[in-house]
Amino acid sequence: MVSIGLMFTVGAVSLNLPDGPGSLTRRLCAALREGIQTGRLAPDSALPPSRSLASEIGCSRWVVTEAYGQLVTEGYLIATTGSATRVRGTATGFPTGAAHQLAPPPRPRFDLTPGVPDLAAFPRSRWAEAYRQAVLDLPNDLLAGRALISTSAARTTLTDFLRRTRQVQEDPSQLSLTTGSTAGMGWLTALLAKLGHTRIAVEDPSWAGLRAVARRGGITPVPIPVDQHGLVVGRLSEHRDVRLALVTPAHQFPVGVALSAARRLELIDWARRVDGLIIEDDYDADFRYDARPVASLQGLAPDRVVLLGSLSKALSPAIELGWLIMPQPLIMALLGLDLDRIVSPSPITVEALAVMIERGWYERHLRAQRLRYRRRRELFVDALAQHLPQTQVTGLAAGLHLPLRLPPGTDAAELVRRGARRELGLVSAERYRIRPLDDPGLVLGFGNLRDSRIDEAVQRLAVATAESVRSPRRRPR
């Protein structure tokens, strides 16, 4: 039986937003998804503006924009800049009657897409044991629901771990738990927009996900170039109305460099000079193969840096656990927003991670993963040198991806298409650019590629590359 909760309208259609467990965002997603699946929301029909629907439901606008964004990702909705969000049109339509979930597409046989960890290496037995222990030990009060700021001892365990491994400066009250980096960025965007920020400096190129979250929250990304030393901090002064900067100092994605010591100090000086804030996406910080991982930027300037982290690469995106470490004034401002029920993780998941840390299982898993990824990267680089000597690997020996510079004249988009025919999952570097890219290239992930498949994958890539070189134009006689 579906519980009866709040009724709301989309056009002339009434939908039910049921009461019960789960965040408001997830329940709104479910209500809209069911309306589409049953055909009550017709293909190509327009959804109301996020502000209007938020007013009708009586929630923050962020709840609606996050729900719309999730359904765009799942393929139910289409969002176009400057026009209404619409139900995706399709020749066959969505199934009617019983609810039908769109199955995620299978991963390619030769998975070279970046940002995916070794899914087969997930420590299933240890996680299951930790989860079981968390269920047995969890106080009854924490079974009542989710909370943005928890008093659980697990928070102290995670805080101590981050102090020791990432050299952060924090206490448990500064640690806000999230369901991942994207959700954490959503919290932060809602808060910063409320405080009057309208623009944020972002690395160009960079991962589009966090940029999109900022834009959906009403904060416009401003592209700042990246070179071999990281973000070109000197360019920030060209934008006097910008007091926010989103950076990946440990291992920039996708260029693959670390923010240099001089640039780190320059960036902190900029933040203090303009009374600004730096958002440090701690991307790939656990995986450095040629040296010790660099310490967090937050440890240098805890009054000016928000640290954004998650378990998506170290364990799995399916765990849905991340964190924000914020200066105390932001923590107090965040408590004024009604966001705790939207994106907070399960307390059982938090307790399970604490068990993993306390028993040493999590750090042993990280050490094993570093060794595995280091060896895999070496095999990958050797195979590229053998089968594609005309290409160039750039970036640090770190993380789960390789920036690959292609031979001149290679059509990267055509290479991605031809690679798909050979069961290769490929991504062009162009995808991560805000401004046009002159130099053709790929961003190759090796996290989820079996060692035994590396050589064959690169051989297939070599054939696809040869087929994707544009024919030179003949000069007229």
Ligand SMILES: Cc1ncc(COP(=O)(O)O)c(C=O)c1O
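Basically, rigid core = biggest C-alpha set you can superpose within 1.5 Å across the two forms. Only a predicted model underlies this, so the values are computations on that prediction, with no experimental measurement involved. Numbering follows the first chain given and starts at 1. First, how it differs from the form predicted together with the ligand.
Once both forms are fitted on their core, a CA shift of 2 Å or more is seen for G58 between the two forms.
In the core-superposed comparison between the two forms, the C-alpha atom of V416 has shifted by less than 2 angstroms. Annotation for R431: C-alpha shift under 2 angstroms between the two forms, rigid core superposed.
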Second form
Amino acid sequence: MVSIGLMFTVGAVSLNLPDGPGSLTRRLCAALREGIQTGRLAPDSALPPSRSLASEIGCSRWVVTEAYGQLVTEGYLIATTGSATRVRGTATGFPTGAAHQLAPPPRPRFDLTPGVPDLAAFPRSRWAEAYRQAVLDLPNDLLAGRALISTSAARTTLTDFLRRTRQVQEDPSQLSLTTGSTAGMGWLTALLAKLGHTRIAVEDPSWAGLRAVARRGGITPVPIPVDQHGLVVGRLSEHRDVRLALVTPAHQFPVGVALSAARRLELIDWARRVDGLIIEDDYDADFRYDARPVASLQGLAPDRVVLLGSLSKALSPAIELGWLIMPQPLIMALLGLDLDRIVSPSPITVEALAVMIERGWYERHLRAQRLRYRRRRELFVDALAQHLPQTQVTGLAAGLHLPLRLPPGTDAAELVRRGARRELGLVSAERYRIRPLDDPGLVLGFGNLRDSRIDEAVQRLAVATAESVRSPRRRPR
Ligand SMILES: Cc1ncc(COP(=O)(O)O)c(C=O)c1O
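Could the form predicted together with the ligand be shown next, to go alongside the form predicted alone?
Now the complete complex, all chains and molecules, led by this one.
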């Protein structure tokens, strides 16, 4: 019989402390070591203070300090006086990369992680057929390399599609193919840093992935708040040296609002005034359930907006395909970059997408997903109203996530930990903020949660929420 053991959490990752032979210290070491080897505990991620991990596991603090000490000796962890013990970074030579790819982490049974599409709905047979067709049709010359540009036919197909569905204004020559938005942001950052940019306005809160890419490329993120109309554009002028802004206009991540019409115009005005650029992260714009998807900002100001898109939400991040639409002058500058450093997608993948689009399969998939997600979101909202009436869903009926306000006094971090023990994959809004939040709620993903599991997931969430209410502080006498 497989022993389930005890679940515990390190950040947002839940690990299993197996029952069985060996001292608790040895078993804790093994659980953490395995988390690091499989890449689930990312390089540089901080481990919880020994006191809080000990209280979560229900052991003495000494067990945790011993385990941390052992893993420092083995080279898996780094301890620095006065700051958290961390997983050793890849830069220092720890070989996490290969292990990470070999052993993808199992998804939680009740997967409420934001941003994950319905993995069971991936159109396997259509994609396989499109891929087969692409392999048969691809000219020999294109087998020589990767596809920064790809065939003109495939580029025209994708360009026409984006014009139709996202109302972009572009010529196929403005389209570059990437392995995803994060990769696209990497090139763009290299290019913008070369052109002299050192700071970029980012939404606070926002997804940390793209911000981190900018920072690694030498461009410092400058947080700008978000309200119910999206980015508070008026605050940009407080930062005179900022001429770049990274935004999610169609569906702000994670707040879930759309950038209002007035703010869109104000933002474009700002970009023109400062001779700057807006980077539009169009990550889940295909999915709007109460209205038609909001058209891209790029279509309003193609000279000032770079659009970042990918198949990650619509199909799967595993396809590793995305695109960048850039104003012409940037394309010229891109060609001056060291192109060898750019990782482009496979031309076969690009051709396969073109086949999917030409045969109408991609749009059919999007339509089916829109219906599926809309229904799933409704079921989810209904279950929350029934089992957790003291919470409040905010944001638009769109995308793959919904922000949830928790009852006053709920400790969101504790809720994430308690949820992990109940096989819920939860993320606190805290993860996305730059400046502290007063009352972080949760950001709940519903994309990869089966309809049949919604009710049980929400019931488990209700129990974990009730357990995570902070005890009221005693008033000083
Ligand atoms: C808001 C947001 N933007 C961009 C991305 C990156 O997508 P990609 O997989 O194309 O790099 C994500 C991925 O989760 C996201 O949540």
